[in-house]
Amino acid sequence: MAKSIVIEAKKVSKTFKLQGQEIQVLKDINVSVHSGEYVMFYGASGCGKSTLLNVICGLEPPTEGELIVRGESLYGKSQHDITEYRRSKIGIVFQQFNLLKSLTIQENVALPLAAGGENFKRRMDRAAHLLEMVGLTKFLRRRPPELSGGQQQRVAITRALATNPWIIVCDEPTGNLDSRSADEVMAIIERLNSKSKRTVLMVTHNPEYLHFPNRIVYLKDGQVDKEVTNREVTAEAEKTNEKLDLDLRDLLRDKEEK
């Protein structure tokens, strides 16, 4: 059975005005979600990607054009439904971790959902839960500088999943890590799409993250580029290594040939 639509861009532009002048940094996108997947956006620096992750998660209008959450405009309802939406059902995770410092990692998770009008008990008792998830349930009492980068941004990961969204955005979360613990952010949320069906979004930059979403939207210059399946991805990259091994062997027997 087909997976149901859940996020749908129509046409969307995106026009910023700096300094008097009006520079467009999206163009006509149209770009679906369905349920349950796991879509990349991805292109070099300044390609819009992060404006677009915008304005899926109710940060910035359009200029022109619609985002359709579920059947409805999202931009069509009040300032009150749309930060009620982004608040519980979009999780988001930065490049910055963006958690307060004077707080507790338990206290950063359950944060959401005291914004929620959560009791006390729950939202902290929600929040060791997540965490131990995580394996950081011995750091519940840490502030955040105590903790290394990798740490930091699993916290940020377990604070977008304490209202239980049902899509998760992430926004280069791996932007500001080594790679040891920038692998192990991405498998947490590999995890949180193939094992907990979460629907997944993600802006990256970063070509060794290809393998992991369902399908890749390739922006350039403000506008779909391509989209392809991560089968035609690798099916890609299998050519290329066929080839480079073809140029090895050929480069090879040159050499034993002189």
Second form
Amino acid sequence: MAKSIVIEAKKVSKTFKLQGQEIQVLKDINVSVHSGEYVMFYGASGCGKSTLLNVICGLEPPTEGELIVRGESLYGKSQHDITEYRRSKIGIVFQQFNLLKSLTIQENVALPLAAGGENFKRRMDRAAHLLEMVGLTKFLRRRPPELSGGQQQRVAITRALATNPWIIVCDEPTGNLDSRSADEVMAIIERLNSKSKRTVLMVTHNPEYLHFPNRIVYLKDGQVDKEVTNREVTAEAEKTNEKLDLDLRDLLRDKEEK
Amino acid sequence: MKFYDIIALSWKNLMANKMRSLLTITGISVGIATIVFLVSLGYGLQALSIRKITAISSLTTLDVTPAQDSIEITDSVLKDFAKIDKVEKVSPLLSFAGQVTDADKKTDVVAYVVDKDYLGLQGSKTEFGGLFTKDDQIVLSSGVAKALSLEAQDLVSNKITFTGYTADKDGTLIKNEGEYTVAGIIDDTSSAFAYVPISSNFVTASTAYNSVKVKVTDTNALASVKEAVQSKGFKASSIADTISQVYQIFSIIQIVLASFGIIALFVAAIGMFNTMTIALLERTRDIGIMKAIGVRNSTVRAIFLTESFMISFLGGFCGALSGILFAQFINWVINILAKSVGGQAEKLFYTPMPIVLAIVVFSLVVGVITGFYPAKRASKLNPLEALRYE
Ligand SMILES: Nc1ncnc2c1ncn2[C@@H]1O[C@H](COP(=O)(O)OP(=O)(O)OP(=O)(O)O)[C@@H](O)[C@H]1O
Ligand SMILES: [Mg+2]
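Form predicted together with the partner chain structure, per the form predicted alone context:
Below is the entire complex, every chain and molecule, led by the chain shown above.
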């Protein structure tokens, strides 16, 4: 059956100018991500993984080529629309957690909702609800520096889920974590894909996690080296992901079963 | 993002670095307090001087003197003046040398022969006792009491002897002596003078008075009466003229005082600009994070502007308040000192509320202007570069 493509990089190239010198970081990248799919980008340091994710997240316009999101060219849109895309259509998880230290955990998670004008009670309730699912209810009023790395990364994942986006983009989310916390975080993301049917784009260095995704895109020197498919996306996952407004009950259920 | 949420975020940012926010707010406060204090002092001194110069009735009074030696103020001239339209009262003054004798002590004084209205028209006030109402009463200055080595209040109601030396038309000296009761003392220790009622044989029909006070019905009549008097060959000036000069002088003093305050505020504004710029650098990463997760550029700018608005509002408010309180405090201290050396309590500071409001608004404007550039820079930051910032 024909898979529905949610994101498609078409001949994406990115060149940086550094002190008059041009560095080509991405060369002619063609990648499509299917609805409900878990795609992992794998490759040596400096091969352009983060740059590609940034292009996908609407943070870095490509020098050439196009990024098609559900049939529309993202960078053809206004700055305003691109910001709104980052806020509500994708959830980004960074290696450095990137939480605001002046806000509490709950406020951090509620921030993308506040940015969208959601009222105080509704967004704080949702933040509390999401934080409960990742087992952080006790820490609602704490500030990020008072939490362990693993806990902070779980907060960051929760924040990425706040607006109920259909794609979760993670750039080395385990890079700053010990192996146990890393496994926990990877398990949460795996469940996000398998139970909650989120499309997941993941960059990692760790070969142990290569069995998680549906598909692995190997990058080398800014080019797609090869693609390996572990297993096809199930038709059910694809269909569920089409419905944008999922809630996360499945993730919660999984937590309770444990 | 909702306006209320922007305010809440800005407030949290301020609270995130309490010490720095406090210092910046203090800086603005000091600038504003200085302006409020100095302007209050200017207004206070102005009001005080005007209070000292005048009583209300003297505002409608013209002081008339001959414009040249050949013209004299005689009884017929006084009658002439009284006939001018809108003139209410005419009250002449004659001054000559005299002596006051109390028991065995004697002192020279400058004597002013005036009628009962004159002192009221002049706006004179007695420190002890009152103005004279009868022909056998006299008003002295506290300088007389000093010369007689008496306490001013002890002199009130005393019977004294006054000797006046007036000159005749052809220059012969006429000595005139009489018993008077001291009705009141005017506070002026630096000079010895006496006000003597006019019907005391010091004047004749041909007496040339030194000056005359012409009271008009209301201030609007001042100009026309002044013109009429001048056309008869006399000089006429009113306290209203003096007061407008005082206002002029004080408006210059105000400007000078306010400039000092503005310099203080300018220094504070530079401090604030510095704070906002440092806050921008310090929060570069946070700005990157906010933008990356979908906070709009305009929201980021609004957060920074709100923050500088808050700083300048708090600074302006606290500054205005402490400026007023400090002025009151200094006034209190000065009055205590003044009273301890026998002086009078005075109101040295006067703070007009519209001016305070204007100063606070001014501080807000300064705040928003200094916050404008950092806010604009924050809104222009590239999120990825901001995230890379350490
Ligand atoms: N803004 C920039 N200006 C100049 N060069 C850049 C910029 N961003 C990235 N690069 C360069 O592009 C190349 C790819 O960077 P990128 O961060 O995408 O690599 P990566 O695959 O994510 O590496 P890692 O696994 O170490 O995170 C690197 O050589 C980097 O130096
Ligand atoms: Mg990277």
